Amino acid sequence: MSINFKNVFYTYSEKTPFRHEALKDVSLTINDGSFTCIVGHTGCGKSTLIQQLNGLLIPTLGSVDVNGYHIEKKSKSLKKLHDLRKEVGVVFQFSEYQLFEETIEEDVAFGPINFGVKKEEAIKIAHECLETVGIPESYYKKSPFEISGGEKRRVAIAGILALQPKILVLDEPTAGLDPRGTKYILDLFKELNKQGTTIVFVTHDINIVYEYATDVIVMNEGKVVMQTVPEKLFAEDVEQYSLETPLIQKTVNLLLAKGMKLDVSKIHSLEDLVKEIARVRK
């Protein structure tokens, strides 16, 4: 199964003086099992795009098909959005606003309970997911409002993982995390992707795209200007899309200019670069 956008437009405050067309004739496919990053400058439509995936926003025009669910205005399947939202988990940019229960474990258990899981089993699932995102057991009975911003982000992610979604949609999920926490969470998403979860990841950090993405969508002014794989994107002048060249790519370019014969097809991370340099030097 895959995600398909067909000629999607989305307009905020339609028929008012504040009318704003956020998406303009978007057609794209996100493949099942991919780790797809969506990039582009602030205000280009990235967050609006991902909110179409589970019906939080319904296209003004056009349609979205997600794993057999058809989303468009006047569609009968809109009545099934409750089921779709179990399959498509969304972690928002300010995910701490998703927290509301008295304790952390109750907050994470809320989703499964809402979908019919008994409380005892839901608490067990919550504990497993909290452990997965690195929240210690001593925190489970704490209020989610007594912990740091980065910890709130992890709890919010655990709450979505508790639903066992087939598609995990993430809007700047590493914001507020320190470098170690960022790598931990990114590696977690990478492992979930290896296990079959489709990852849709909005980010301003082009280095994340370089190291983790299998596919990339570039947006500008509400339109998709490119859909490709990272290798092809970074082979171009990415500044034309208001993007920066990843740090690893800059390093590779400098080494190639100095005459070092690197196999760039083998370099997808800092560790890969170190191994390739060691191979060449030998």
Contents of the next structure:
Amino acid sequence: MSINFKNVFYTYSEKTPFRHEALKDVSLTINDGSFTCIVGHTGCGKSTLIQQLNGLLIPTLGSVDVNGYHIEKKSKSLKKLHDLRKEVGVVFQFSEYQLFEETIEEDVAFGPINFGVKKEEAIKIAHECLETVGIPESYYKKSPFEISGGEKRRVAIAGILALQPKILVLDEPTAGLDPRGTKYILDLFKELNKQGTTIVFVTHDINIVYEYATDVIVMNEGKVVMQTVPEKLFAEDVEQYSLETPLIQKTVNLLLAKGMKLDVSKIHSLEDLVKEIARVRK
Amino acid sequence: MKLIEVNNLVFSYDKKINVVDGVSFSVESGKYISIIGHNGSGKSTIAKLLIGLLEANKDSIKAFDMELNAKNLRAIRQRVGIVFQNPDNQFVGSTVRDDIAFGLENRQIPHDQMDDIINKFAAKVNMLDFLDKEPENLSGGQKQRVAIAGILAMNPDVIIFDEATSMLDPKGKREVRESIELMRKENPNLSIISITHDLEEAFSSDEVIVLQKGKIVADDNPENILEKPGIFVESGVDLPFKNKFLNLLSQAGIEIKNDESLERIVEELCR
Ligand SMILES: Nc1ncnc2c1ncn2[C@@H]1O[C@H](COP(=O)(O)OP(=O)(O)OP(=O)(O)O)[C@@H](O)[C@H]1O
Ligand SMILES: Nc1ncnc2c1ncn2[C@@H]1O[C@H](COP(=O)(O)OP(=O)(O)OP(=O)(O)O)[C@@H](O)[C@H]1O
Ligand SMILES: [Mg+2]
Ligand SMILES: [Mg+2]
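Can you now output the form predicted together with its partner chain? The one shown was the form predicted on its own.
Complete assembly follows, chain above in first position.
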């Protein structure tokens, strides 16, 4: 199935003085079952790009194919977007705006109910998902507006998980999460990915790309400048794409430069690196 | 000199659970303080109490030798700037320019100086090309840049950043850090309170306050905090990269003597 962008342009405020072309001739493929990270400088078009994935924004020109749905201006299948949104779950950059129900549990249950699940069952699903993202039971009847920033983010993530989407789209989902929550949620996405969920993940945290991505898309000023695998990206000088070198990669580079004979193919995490160092020093 | 003194601060939203529970600390002039802690530990609530958006218990907050109360609130707000966790809560103007101007008007900056100040600070955060745009039509990182510019332009004595750079790209973060350093050079008394989940930032500040369930569990310089690993287990925060690396090395039986920087560690490993 996969995701396909064909020559996609997107222009905000067309026919006004504020016209802004945010996507310029974007063509790309996101493979089923991948953990694809999208990176690039502030304002390069990442959020604009991912909003095309569930038809929230429709390309000004060009087309997007997602799981057999064809999204194009004037195409008839636009009516079916409701169904598409069950398959593609999106957690927005400012996900607190996704919250709107009276209580946290109703908020999370809203999605399943909207897609035909009975209320009782939906509440059960909601409780499971809230537990998964680390929201304690004492919060279930609270208002989603009267909690902290990171807690709101967690509730918004739970609300999307409750839909069990085939494609999970996340726009900087870990901004605002505490370090332990970040690690936990990332591992959760990784686990879902292993079970077959496609993950599309927008981030500025290059260390996440290093540790979790199977594929990476680099954007610059509305264009895709590179679509590759992390190993290939980090073998290059990434600063030319206004990215940073991941801390593990930086350490590896320093060690290699000093002559340590590391087997780089074995290193995917800090634990791996330390194991490799210990092996080489023996 | 203490710019802000917090003494046994207590706050509850529901009159049942204290989400800020007996917090005391002070902000010395010129200091860069980071506050870290798990989601819901009370960081943003403290920030809102400090600027009087939420009402603190009596006599618990003193700023610039004034009690924080209805009478002094205005005077204190003139000198304490806050960048909120969600930049949309910050915007009042219909364009980026109006938005920055609004804060300046509040401080009675003469109109003929305003344009220069607006341009200067928009340039600092790389938003000069966006002055006529509506804040709501900006990308996430652009919104955060504008929110920061608006506060820097007001030239406060204390700036509270509540996760203000969480959505900036690495270059943007660097630029903001440089702007702040520059301002601190110009005004050595400028104090920063940075609420952050970015451990690399937190552990490069002068002082780290670790908050857990509304209570301060540690308040010290980074070196001392890093020596108490127990704090990290409990409070949902984590160690910075270098320390995680050192710990794993030590578990693998490799002890490093000079751990000043990553470069030094690498040198020792390769010896
Ligand atoms: N408006 C509100 N009404 C009721 N309770 C609230 C409100 N805002 C926050 N809380 C609760 O108060 C506690 C502290 O929240 P606060 O926003 O200060 O946390 P925080 O440390 O800033 O967390 P985060 O890292 O997630 O931003 C949390 O338990 C939260 O659920
Ligand atoms: N509603 C809008 N109206 C007009 N222009 C917009 C709108 N939303 C975004 N833009 C502009 O389109 C460009 C791309 O924005 P987008 O939000 O996709 O960036 P981004 O890569 O997600 O950035 P960030 O990392 O800051 O979140 C930016 O220059 C932004 O100013
Ligand atoms: Mg964005
Ligand atoms: Mg907060």
